[in-house]
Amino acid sequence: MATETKRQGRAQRGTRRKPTVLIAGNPNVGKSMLFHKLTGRYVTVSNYPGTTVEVLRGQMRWRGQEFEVIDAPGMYSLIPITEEERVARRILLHDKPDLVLHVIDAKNLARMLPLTAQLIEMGIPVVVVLNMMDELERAGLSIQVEALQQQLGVPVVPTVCLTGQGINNLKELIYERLAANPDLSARD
């Protein structure tokens, strides 16, 4: 009821709070690079609070809508060892993204996925970015993605960051999980 109550009074005042996307993964899979893809000029460097630790804040605008997206440190898992990782874990946990784009190094996917299932089990809306996809093919090997989505119930989209291929493709995948929810004004 105070939930139905509150996005009836945001409704009202006509206040919508953006929709924030959260960009992770392990350090130098293209996080930084998709993050430049999704925001172009609309950057800000912060450090987290009590830390040195950069974190990137921009917004995308896709469709007429816009979205806060984050660009969270490099991390392994979410049982932080690093300050990076500590850092990326306090925001997964107060900061509360509607969606987690959780980018992977292609020819790395079994090292990659322990934290994408990590991600998976805390209940957040996760997206597997499927990076590096050039890099792949250049090795001669492939990933059968709708194969790979089935199994891990979440949308996956293979990206090449560097060149922008795939990067519209999950603009609009976010436009569609995130402009249109009602329940994102309803959420403190």
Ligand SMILES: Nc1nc2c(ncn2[C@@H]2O[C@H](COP(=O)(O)OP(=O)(O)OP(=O)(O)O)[C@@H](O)[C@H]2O)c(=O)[nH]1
Contents of the next structure:
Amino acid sequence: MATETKRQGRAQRGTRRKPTVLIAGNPNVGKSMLFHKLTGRYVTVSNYPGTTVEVLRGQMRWRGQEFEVIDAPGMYSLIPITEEERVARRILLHDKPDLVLHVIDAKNLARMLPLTAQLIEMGIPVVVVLNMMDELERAGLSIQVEALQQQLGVPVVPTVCLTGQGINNLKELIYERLAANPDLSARD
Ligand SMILES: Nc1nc2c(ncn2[C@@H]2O[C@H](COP(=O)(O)OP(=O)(O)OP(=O)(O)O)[C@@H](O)[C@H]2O)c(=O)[nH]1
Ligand SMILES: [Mg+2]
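Having seen the form predicted alone, I'd like the form predicted together with the named molecule now, please.
Next comes the full complex, this chain leading.
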């Protein structure tokens, strides 16, 4: 009986799409490093269909829940110029992630915020990952995270992907956004 219930539960979960998190942002901001910190093992690398652009997919586990994580190619804008940008845009539009992590180099905040605005305008839930906080601090600078969060109207999580600082906060936020709300994870 207990085995039967377990099997049914598995079957039901099987029909429901895993919550999907897309890592997006400019080139060279730490997206792939973040991807590896979130996923660890079980990573698949494949060319995006019809292109030579590699896309990494992996699983993140947090509090017993699984999430699909996609490492998108670097993009400067949603109006694509390069093949990488075209693929990143296609993933955003067709894979319909439940959450986009917009990774930003904290030292170049102003230059990167226009893409944040574009992503928010698309209507997909966005979390800003303020990465490379170590370099910002080394340069003697700081960012008022609370104020930035209020201005953007989306969560902002400071991280140092190099050391793992802030990663657990981010995992917790992803969990709160996607797993604590089953309606969102059923989106398709
Ligand atoms: N100091 C510092 N360096 C970092 C941090 N995160 C990533 N890096 C470094 O930044 C460089 C780029 O990291 P990647 O993860 O390859 O960046 P990416 O965004 O995936 O780059 P593309 O795939 O080319 O778009 C690497 O040399 C990382 O070691 C961080 O928090 N602090
Ligand atoms: Mg990368």
